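To begin, one chain is listed below as structure tokens, in the form predicted alone.
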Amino acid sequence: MTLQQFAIIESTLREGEQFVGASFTTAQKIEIARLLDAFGVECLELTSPLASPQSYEDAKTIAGLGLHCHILTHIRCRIEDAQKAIDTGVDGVDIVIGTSSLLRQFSHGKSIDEIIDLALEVISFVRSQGVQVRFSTEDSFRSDPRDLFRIYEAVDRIGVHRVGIADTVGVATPRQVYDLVRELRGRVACDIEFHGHNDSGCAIANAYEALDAGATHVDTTVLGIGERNGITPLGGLIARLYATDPALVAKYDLPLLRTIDTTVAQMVGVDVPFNNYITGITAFTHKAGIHAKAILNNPETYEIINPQAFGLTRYVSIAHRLTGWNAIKNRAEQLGLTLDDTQIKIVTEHIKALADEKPISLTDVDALLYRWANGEGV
């Protein structure tokens, strides 16, 4: 598997659920899956429906609504789990069991033996009932590598569809990945999906070299929401595909991507990041003055994400002391105004000045470059 082929597995409605913040009504988790099927993810994944009543309700609704991608939902190692989860019409259920040390000590005390048992008879059930299964390790890279390879082998043999690698406490490096992707990718024959929180500010380099390694899905949330600092955010894996090479995302409706932010953030009660992936309001800002000349004339300079291809647009912000005489230039021109270029570096040492000794605004700019547009000067 290469770069170029590879799917992503939305879990706002599961890991995203686990946010401090969030609280979703059905309404909402409807909205917010029709805005990720038109977007163009090709898996929605949901709440565990023993989680709740309400949430067996809501995947049985969310799976009912005829949607273009797959709906999955996410449960406990256990039989009794995975009928609860196929009772609600999902496409796949995504089974995982801790495999580190700590979590067989203090969370559910099997051994491998035993996690491999209990896997084979739980994978066999769900396919026997015609539904798509993942087996994967939960805190994967605190686990022992032979006893990851023990497990994943052994049920790839039985015919899994995927096997998941989760960096549950986001203690991963990007070349810890790569390494155990890479080899597991030359241990098994089904598909491998890359699950990556960002405790330590890894998550997507961690989900990239997942990718490159042979991973076929990554597992994301909008905005990066989830449990604690969440994990690898839709926007920032869709930024870091695009500067790769912006054919790895054109499949995804990528002007959708800053209405998608804009709704969850709403209903979560934050803020789109200032400096968010794509979305944010400064993403496309330039303000030193070599940074807007170059900008100017030519975006690629210093832009390695096209603003146009997410329905957005650049700004070049001037009012300021480090404005350059270029992109007040440009001003001027946008103002229809005609100065020539002795004039407008005259300005722009105003606006220097002016800068110097309080804010300004851009009302302030055009003040003054109207004044000397009508003769008067400053």
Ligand code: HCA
Contents of the next structure:
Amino acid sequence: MTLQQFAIIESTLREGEQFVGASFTTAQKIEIARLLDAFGVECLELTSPLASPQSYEDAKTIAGLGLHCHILTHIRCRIEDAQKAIDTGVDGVDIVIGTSSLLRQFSHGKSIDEIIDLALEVISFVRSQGVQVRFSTEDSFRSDPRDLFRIYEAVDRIGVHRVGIADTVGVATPRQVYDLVRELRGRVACDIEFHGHNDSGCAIANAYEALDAGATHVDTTVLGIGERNGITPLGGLIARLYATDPALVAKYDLPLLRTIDTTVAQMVGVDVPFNNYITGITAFTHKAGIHAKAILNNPETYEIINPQAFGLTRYVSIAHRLTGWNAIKNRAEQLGLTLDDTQIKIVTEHIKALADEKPISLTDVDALLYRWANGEGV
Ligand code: HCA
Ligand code: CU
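To complete the pair, please output the form predicted in complex with the ligand; the form predicted alone was given just before.
So here's everything in the complex, that chain up top.
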């Protein structure tokens, strides 16, 4: 149901700023905010205005840009934090507090009852100021589910707009996420957000399962940047949803994704990974002869994502020993050379033999094709 209605909370300007290479200038934050807004994300989450004086100023600046998306900021569960957040002019405040026994013992030292009392106080305050409020439990998957439900039900009763489940340490499996969200969906009336770290490689699958189980909001960052190895990447979530049904992500300006990924990569001093979802350099590159033949006949044979939907093109790699004669024939046609199938097959054997001797390039393939087309083949 909510797979059709989900919203993205893009947290590059909050969780993403917790990536070790990130230290965005105001101008960079504005550029990222504008790009993500143009892409069509529903919400942007900003670093806590309490983090530093510049963070406060930047939150004010971004809240004042007049973007289409909702501007949220992220705070600890404290009235002073909430006041400062509201002062920046944001549309909503995301509150988080640790609920695992580890965090209760080693971080804030509060009991579940104390957490509930505090949560009710801070949420009521934010609501009284006419601002949207979300309440999230840090390290949800290492918290006792009975504690979680008590907290979520209590905050739901007093009209919180959204509750958040956070897989802070990336420990959850897709099935655990599905089960927890499903159970929660039956217990609260408010929206449900999922925030998942990627320590064990499940962040995209977990976000997807959360939506499938009834979550309404998913947190992402560009390229997945965040604490440690980050959270659900924006492009990865889009790829997952597109693969289920392109209509699910038709509301976004998909061709902007490449610019978004490369812009943020550059700002934080990394390359877009070669195997990145959609925008990685090899995401639409086909190599083996069998694949190349089928792709040339009908790209859907080996592509669940249409690169054109993202303003990208596919590439068929043919200069190697795994190549096939159909791909070589296609190259000959591209070059406008007339060679019959028997000749193409012979050239293909030569290409394979050459590639067994040394790494070859497209130039070598072309040279062989020209030789045969000019009647100089042996
Ligand atoms: C953190 C906090 C958080 C918060 C998530 C949320 C997490 O940096 O540890 O507000 O839902 O992963 O728990 O990012
Ligand atoms: Cu996080």
